[in-house]
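So this first bit is one chain, no partners, the form predicted on its own, shown in structure tokens.
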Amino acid sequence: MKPLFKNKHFITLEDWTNKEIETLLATSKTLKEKFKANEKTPYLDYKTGFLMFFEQSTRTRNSMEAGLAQLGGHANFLDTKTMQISHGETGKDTAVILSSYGHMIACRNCFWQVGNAFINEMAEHATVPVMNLQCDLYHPFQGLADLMTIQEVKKTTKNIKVAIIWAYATSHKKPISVPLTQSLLFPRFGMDVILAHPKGYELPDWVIKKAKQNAKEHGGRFTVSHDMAAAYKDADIVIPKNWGSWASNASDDVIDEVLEANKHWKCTEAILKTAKSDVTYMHALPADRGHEVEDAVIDGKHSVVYQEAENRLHTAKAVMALTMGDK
């Protein structure tokens, strides 16, 4: 598979054109078909990638590890607590050294106002592609898999109403990177996007401005609402997911008065009935069952969460194959 984007970093989809993203999606589709047919895909034989995790992971770690193995390479999992980063080694020094050992560096660092800066520091000094496995601002692998899933399920992205909706959860104060990535990406593909959340859970002002600009340039729409019911009404796709109040409150506290005042922001069977009859329910997972969503919804006929998660494997493989290969 020709490395069309040799050594191109994958930090935010804002750095990739629509045409480039469409190439990633077409490659993802091909790799998915080959995987289903049990065809070998040795496009990265003997390539090595380093996966640095500051936080826990299920889908991201395993899609990258399995994906690189299926491409013929090997992924080294690195718990950053066991690296010299934990003693203060810089991103620059880490990137230079790991670049000399292999062919890709990927990192998950979601610490607010730290993660994206750290990944970009590594990218500045690396001589191999640096990939963002999720930071405080972006989750490009999730965004790409979401877009692939929407194309599979709806067959088109043009003029469909996609509701990105805040939902109540108490497990931990989650990053804003998933809704932020979706808000910037989906309008670029002609979707009518509504971002709905209670007051106090705003995304940064620059995100809203850029999302509206992306919509204007690509024939989509982007609006913000504090009305949950309006977001669900006649929606083609609903994505109810919790995110933290990082933009207005940098505290690490999970539960506060603002959170507890919005327990009713939950995806239920009743409110889902106000959407289109063929509405699709999506979630990046893990879902906070019973809080964000009722089991009857996430396990019901409208849910595509497992298909969405499966696509994380094939989109990861596409990104690696097209940025790490030799020929």
Contents of the next structure:
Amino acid sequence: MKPLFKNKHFITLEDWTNKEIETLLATSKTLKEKFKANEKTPYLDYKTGFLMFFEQSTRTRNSMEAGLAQLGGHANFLDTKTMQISHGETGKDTAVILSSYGHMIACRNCFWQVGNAFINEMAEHATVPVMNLQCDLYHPFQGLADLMTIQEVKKTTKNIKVAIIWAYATSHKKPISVPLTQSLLFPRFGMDVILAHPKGYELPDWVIKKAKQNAKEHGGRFTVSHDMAAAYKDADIVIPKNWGSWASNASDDVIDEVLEANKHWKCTEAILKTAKSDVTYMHALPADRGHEVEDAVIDGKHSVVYQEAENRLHTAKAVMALTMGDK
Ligand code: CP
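Form predicted on its own done; form predicted together with phosphoric acid mono(formamide)ester (CP) now:
Every chain and every other molecule in the complex is listed next, the one we just looked at coming first.
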């Protein structure tokens, strides 16, 4: 497989054209078929990638580690608490050194108003592709896997109503990067996207402006609502998920009055019945079961959460195979 996008950074899908994203998706599909057929895919023989994590992960870490091994390479997991970054070493120095040891640097850093800047600092100085494993603003690997899943399940992305809906959760103050990525990406593929949330959980103004512009340029739609019932009504896809009030309140506190006033923003069997009869329920996971969603929904016939999580592997492999190359 030729690294068609050799050394192109994967920090936000906003930097990738629709045509390039379609190539990533086609490659993901091929790699998925080969994986299921137990075919070897040694496209990155002897290549090394570095996975830096400032936060916990199940899907992202393991899809990258397993994915690079399945492509013939090796991924080196780095808990940043054990790196000299924790003593103040810069992103620049880290990126220059790791570039000289291998073929890719990937990083998860979700600290508000820090993470994206840190990953971009590394990208500026790296000589290998830098991949964003989720930051305070973007989660491009999740967005790509979500798009692949929608294509698989719905066969089309055009003119389907996709509701990205805030949901109540108490586990931790989650980044806005998943709904932000979906809001920017899905209208580019012709979807009719509604972003619904209680007051206090706004995404930044520039995101709304850009999502509307993306919709206009690509024949999709993007609207914002505070009406949960309207978001579910006749939806083809619902994506109820918690995110923190970062844009209006940078505090790390998980539970506050605004959160507690919105416990009723939960995906229940009852509200799901107001969507289309073949509605698809999606969630990036991990889900806060019982708070964000009833077990009967996430474990029910409309849910594709495990397919969505599996697609993280195939899309991760596609991005690595097409961007990592010889020195
Ligand atoms: N969806 C997702 O990024 O999962 P992890 O936090 O487990 O990587």
